[in-house]
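In structure tokens, the next block holds one chain alone, the form predicted alone.
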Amino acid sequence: MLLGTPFHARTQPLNEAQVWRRWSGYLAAGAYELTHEREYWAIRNAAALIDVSPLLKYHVHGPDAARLLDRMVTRDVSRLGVGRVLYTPWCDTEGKVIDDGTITRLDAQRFRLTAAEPNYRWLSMNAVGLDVTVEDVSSQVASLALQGPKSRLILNACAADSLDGLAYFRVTHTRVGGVPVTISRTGYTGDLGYELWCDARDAVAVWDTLMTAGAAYGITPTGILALDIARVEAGLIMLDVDYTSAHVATIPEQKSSPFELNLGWAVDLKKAARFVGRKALAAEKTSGSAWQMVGLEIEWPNLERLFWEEGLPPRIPNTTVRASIPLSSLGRQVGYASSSCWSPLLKKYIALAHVEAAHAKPGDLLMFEIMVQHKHRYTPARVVPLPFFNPERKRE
């Protein structure tokens, strides 16, 4: 049976059409509202309170809490100073990607690690030999995200400290409504945003201090739907959607590397901890990869003249299309779309892609296919540097 988050009280009644998602065994609101725009141009215009909740949410602590985070995951955790945050990917022995999320150091000997899906096994067998607790505790910790350009005029107005300071990915401890919380300048929407972690018996009252502070801030109460198109706007995968888990992956080619992911950045191989997947992740750097994730903005004309060849009008997804989507070039498929949307914003329609390395410089073109009265077509694409969306008010 599918549960409520600790944020249930509130986020139900105010589902008018109840249309729910489900999220690692919670519910979680689609949309709020009939339809998704106010809650997107929230996100983009005022601010956004997100019920994130389902979020995996692991504390490891103890004396070798940061060996065992620098053994699992490809960051160096030993160069993270207490209240800061990063963000990380973990592999398999072959350097292929498990999970991914963030790992937060609350202290010396504490850290919280977030997760897409259940990782307390491998984090207790990578734990062996070492001085270390893990604690599942994901239904412990309720987690809020408050995402856009007014989220920290509604947080100055309500915490007990000024967040004018708290750089991005840093995080802080403070009251909001007399209620104990840690923040975190950290989301999933590339905009400027935070996160809010508190006990889950004080969730409701930490929600109704923030709709209350946030009412002259246009504050809106956001779900999954409007969330998938900015996180696609960020260029941000998603697990089960962008790439398939190693753990689960039934065949290699489901399996991609942090360097196909566009997470090279994220890989550090000169660090002095030796972690699970570096010798192959060493090998790939020096050989290349295979495939690369790239963003697409698929050319509007073209698309337009496929439709008015059937007498329609342009016909494109108002949410993200979570599938795959073939790509090809000079015939042949070199590679496919996962998650696909018209971007309201930047009013061009774009993906996250897989293709072949060789086709995966800025300014390559592709074929992206389309159905058109039940035919298949397809429409010409560009490559284009990730992210689409980029303010500088996100780290501001």
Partner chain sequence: MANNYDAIVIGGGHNGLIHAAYLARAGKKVVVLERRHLVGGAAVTEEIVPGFKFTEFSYVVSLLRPEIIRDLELPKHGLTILPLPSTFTPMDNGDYLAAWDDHDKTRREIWRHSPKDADAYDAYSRAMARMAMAVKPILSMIPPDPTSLSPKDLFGLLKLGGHAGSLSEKDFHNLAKLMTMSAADLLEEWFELDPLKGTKSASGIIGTFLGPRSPGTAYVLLHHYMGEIDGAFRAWGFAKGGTGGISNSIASSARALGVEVRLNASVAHVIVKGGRAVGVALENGDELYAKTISSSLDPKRTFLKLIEPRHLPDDFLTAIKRYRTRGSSGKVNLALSELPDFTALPGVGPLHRGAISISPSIEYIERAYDAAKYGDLPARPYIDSILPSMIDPDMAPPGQHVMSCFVQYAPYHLNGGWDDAKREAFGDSVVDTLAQYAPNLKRAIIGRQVLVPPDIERITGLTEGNIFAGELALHQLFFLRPAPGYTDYRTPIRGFWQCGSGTHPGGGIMGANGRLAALEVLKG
Contents of the next structure:
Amino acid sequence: MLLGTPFHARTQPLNEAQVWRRWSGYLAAGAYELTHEREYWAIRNAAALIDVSPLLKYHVHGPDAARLLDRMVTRDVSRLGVGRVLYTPWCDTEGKVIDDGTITRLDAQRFRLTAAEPNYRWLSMNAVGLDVTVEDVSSQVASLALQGPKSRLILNACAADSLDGLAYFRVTHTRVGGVPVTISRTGYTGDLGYELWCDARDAVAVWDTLMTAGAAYGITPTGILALDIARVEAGLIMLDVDYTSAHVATIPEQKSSPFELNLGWAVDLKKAARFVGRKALAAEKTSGSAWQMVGLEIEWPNLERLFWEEGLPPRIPNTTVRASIPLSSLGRQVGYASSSCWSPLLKKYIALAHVEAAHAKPGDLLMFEIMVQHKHRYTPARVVPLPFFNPERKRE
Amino acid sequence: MANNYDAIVIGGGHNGLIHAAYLARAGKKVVVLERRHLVGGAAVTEEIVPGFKFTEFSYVVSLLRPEIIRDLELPKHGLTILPLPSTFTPMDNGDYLAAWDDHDKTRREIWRHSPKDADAYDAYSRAMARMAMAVKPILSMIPPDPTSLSPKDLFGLLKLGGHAGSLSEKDFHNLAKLMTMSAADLLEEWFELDPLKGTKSASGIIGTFLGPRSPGTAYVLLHHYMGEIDGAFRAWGFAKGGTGGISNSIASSARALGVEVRLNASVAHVIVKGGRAVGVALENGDELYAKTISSSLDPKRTFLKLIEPRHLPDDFLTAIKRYRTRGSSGKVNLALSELPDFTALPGVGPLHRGAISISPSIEYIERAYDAAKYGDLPARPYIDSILPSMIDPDMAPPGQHVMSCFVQYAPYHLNGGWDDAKREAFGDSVVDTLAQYAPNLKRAIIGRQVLVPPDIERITGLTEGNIFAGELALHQLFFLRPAPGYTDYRTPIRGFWQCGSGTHPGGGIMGANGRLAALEVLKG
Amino acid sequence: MSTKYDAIIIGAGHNGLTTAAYLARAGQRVLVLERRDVVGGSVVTESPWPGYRVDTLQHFGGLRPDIVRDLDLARFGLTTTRVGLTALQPGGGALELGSGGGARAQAIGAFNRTDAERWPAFTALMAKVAGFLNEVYAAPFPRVPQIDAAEAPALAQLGLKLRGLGKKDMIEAVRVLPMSMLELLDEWFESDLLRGALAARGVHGLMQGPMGAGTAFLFLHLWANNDSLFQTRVKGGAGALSEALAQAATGFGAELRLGAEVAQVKLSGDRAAGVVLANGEEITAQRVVSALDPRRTFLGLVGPDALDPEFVWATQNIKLRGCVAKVNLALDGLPTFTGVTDAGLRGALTLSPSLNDLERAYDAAKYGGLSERPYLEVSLPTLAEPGLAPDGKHLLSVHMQFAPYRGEQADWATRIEAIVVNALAQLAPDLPGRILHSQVLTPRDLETRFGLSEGNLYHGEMMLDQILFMRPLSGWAQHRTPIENLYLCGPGTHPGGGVSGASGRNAARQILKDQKA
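Please give the other form, namely the form predicted in complex with its partner chain, since only the form predicted alone has been shown so far.
Below: every chain and molecule of the assembly, starting with the one above.
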């Protein structure tokens, strides 16, 4: 039996279809209702409450805590102030991404690192010679994402302190429903949103408080299908879907550097600390990357025409497709889309794609493979800047 | 000359049968001569206690080559390999460690004991799978003779060199390390949990006369990962009907291809005329003749018992004489009225459908080896058990069970020699050890069969009861197995071939030896 | 950047000095830094008691003949003598293998006739295989499997040399190297005493029993080092060898500073730029060459911060399990070893009565315990050279195995002395009464005194997975390191442990070659 998260007592009865997905060994709801549509709109229009407890969480503390993280990740942790959060990838020696996540500086010598995959061993390997303790607190810390335009109002209605002053990628400690909660202004939706971190034993109390306070604002328990659409719109990549961890890849071709994942902005070659992969990344920065992650918009008219020719209305999946879709240019394959979905908000068929660097300029036209009435077809798709959707409210 | 055959195959074990089937498939008229009343050699299932079928010697399918299963259409002839999904290791502190059939479940189980090892487990598995990929081509390669300048051997060396050259530096080095390290040293690089290291190290010592701290034992750990790269094919499992089920399916396939399988036909010696093997003489005085003779018996038995020494060069004889075959393991097969109930995880559960390993630590196994290396019986042996009746209900009467226990170490050369009392004492030590973890076991036993190396030798013919027909030591592998210059299944006698586990790539129910040898024979 | 030195050598052990001498001879400006006040590292002769010159750790040793020749060490007073090997029989008697000539087979014959007959063939084969190893040891090991064009000829040459052994011997070489001493000796000999004496060489300094695979390799490695089964004694004590090397090095212009402990390798980016001494002094150089063991060099002097985590992990996993304790005794007279001739006493004495005895001694150590019936290698240097002790006094020097580093307890020095004296008393009953002074060095003491990680004599166990292209670490067998301009020259590198100077010389070659490139 897979584990239920600390919120399982609440999420289990809400799951109408009782269909669960697997997330790091936990049960996670794909959707609570029989279709995820309303949950998606809660993210963009009201407030979605998402159980993200299966995320891996590590506490890193001790005099050398900052040194350890700085040595491991590509961004400068030494300059991260207390109460701040940063998003960063981390790499192997060859500068290929192992995983990505956020680092929160809880106090001078205490950090929380989130990750998609287990990283305890990698943290330990990087900690040799340092005075630092690493703890896997994944099962002790419950986490909820409250995402959407109404999220702040809900928190202000139930938290001991106002969230008005909490800037993007900052963290604060307060109480919700009488229990201590750490709230960060972060998320995986590209919208205004917060993530709440509390002791697993307090999880249900926090859930109940939020649901009660949120009722007036349309709070909606939301599963990972809706989240998966929102994160593609936000241009956020996902491990095992949009890239393979360098630790898991069997062949070099399966690995990606941060530059190739559109994360060049998160590589700080000038930071003081020597970090894993720096040499390779510096070289790649000089010589250029072979691949580039881009946003794609599949052009509608042609797509529609291909279906009409078969006598069908256009049919595209209503959830994010986490499968590789070939992309070609002049008959030669030049890349693949790794996540693609219909954006209900933008009314566009969009994708995150890996393409050869020569085809990564916004405006470049590529051919996107689709299946029309059991036949392979290609339809044009245009390279666009990421993210697809980036509302002002996210940061303001 | 009457009763002429194209080929005579001595020994109806799985390699002999596979060898015969491949020859017959190529249109040859083939006879297999088996000394016993049933085929299978060490892969036999017999009803020793009425109603209870014991998979007597070998008990799991390790690496049976998928191409053999396909070529010989074994599923059509009854082969069904059922999953053996878990490993359960009871610990001395009353807890247990298990590896289940699901990654998340296993991870959580290890995490319960050690978060560090839970992470390392995945990394280790990936590293081993990579190594398995690197080794796999070597297993299906006929070892070249590095001293020879013949085009064939030079080509083989090039191929080998090319393979090595195609590996990344990191993989090549890891492989070289793996070939030479001890299982204990390798595992200690990765893990801290005693029962995890103990159980993993055990697969490095099975069938060898070595302890987990002996260099050279790490390599065998790879075998566990070979199956994972065979795609969907489940390489580790339990054959329906026990390992005898495999033998019967191969025999059935062979017969369908026209092979004549003669039981109760013990070969006394090979008839050599003018430096060429022309036939065999049976114990009953019959003589059979054929263009080629292949022996699936172990090298010592083949060359020291079936062939007069004058037909063999001195160097070769010396090599065969010093070929090491120390038997180190025994088997205890139990007929049970009920399932063993483990105090660490009471009740009937998935643990009963997998392997139950008595290997609480590396030190536990090493101490068992310490006793054996001086010719003594360990007080507490390493035991790998399965309950075949939980996987295939036909193995025991309804509601009752059979338990197969592989035990190490049981030295062939026991101080003072083996006798009935010592055999029973050995059986008792196994039951006592298991009963420490599953106290109801003793009262559940309806019947038992204890097999120690001399029994294995007597029944299967394997010299010194060595289950791999020769120790898997570094100096007895690849182009040294069984003797330098004769690793391409040929022998110093024209028309006489070897096709058993004593050749490359070694023992286990792999079948590669029999098949590769057949392909060589067919080349002429 | 202009610096005073082309190379700084960290550690004035015999390998560090050898590298220094070769580099200086090639015209390089070399500075050797030694933590102690005496050169030699573990090849050192000191005076713990007035009037005595004691080989603190190593009591035998020679250098590769080509090094002696190249550096003209005879000119600096290096004189060595080949000594015999005598296997002591508890309860009296011995098998004296001598050190040359035909007497050996006769001596063996007194124990076992078949063994005596096989002896010449055995030694001939071993000499051939060891000779081949010596060829392999003459240069840094090529990088495999992707051999670059510059190194291909070297590898091809090794291949030819292996083939040059002839078909039969070539197979034998390949077959024998990974064997255990048990497997090897089972093929040749029956006599327990002979098997024990030979097997002992296969486990000397190694945390393995003779039943462990690869012990035959160590046996052959030590044979290759000595160019013989028999070891050599240095006139004036083992330290005289280091002194000669130091003089040669300084003679070629190298500068030597004693009492100069290096605290860290100074980095400039990913390059080594010099060293920082424990007293804070910084010295820059084009290259830094460490003669310390790889673990101490990388984790101690460079620091994990500057290295990749996988490399750090690999370094942590270098097996360095020290298992030798050293016992030095000053005696007020020569003890009576019954049944051993004077000639026998002048050589190496081994107490390893049978292969099983060795294995049992290892068994105890495997679980962290001390062997009560240890394996001893004994030297009585004052027989050949009375000047090493005051008139009428003698020295007795013992390597005791197994004393596992990882099991060491506070009382081990006392216990080890008692165990050694007790074992020796079985052979020379008057010995305990003759002891004037004693010095015991446990593996932890060796670590503290000589800087040997875990007290391992070889800077890394000489096991099959830590030799050739895997020494010190996979991918780094050419003396180079992940830190540019930082080199290793100690026995932790190929070809490895024992007193031979090969690692030091090969390192110098590699450095000079890299500099040209």
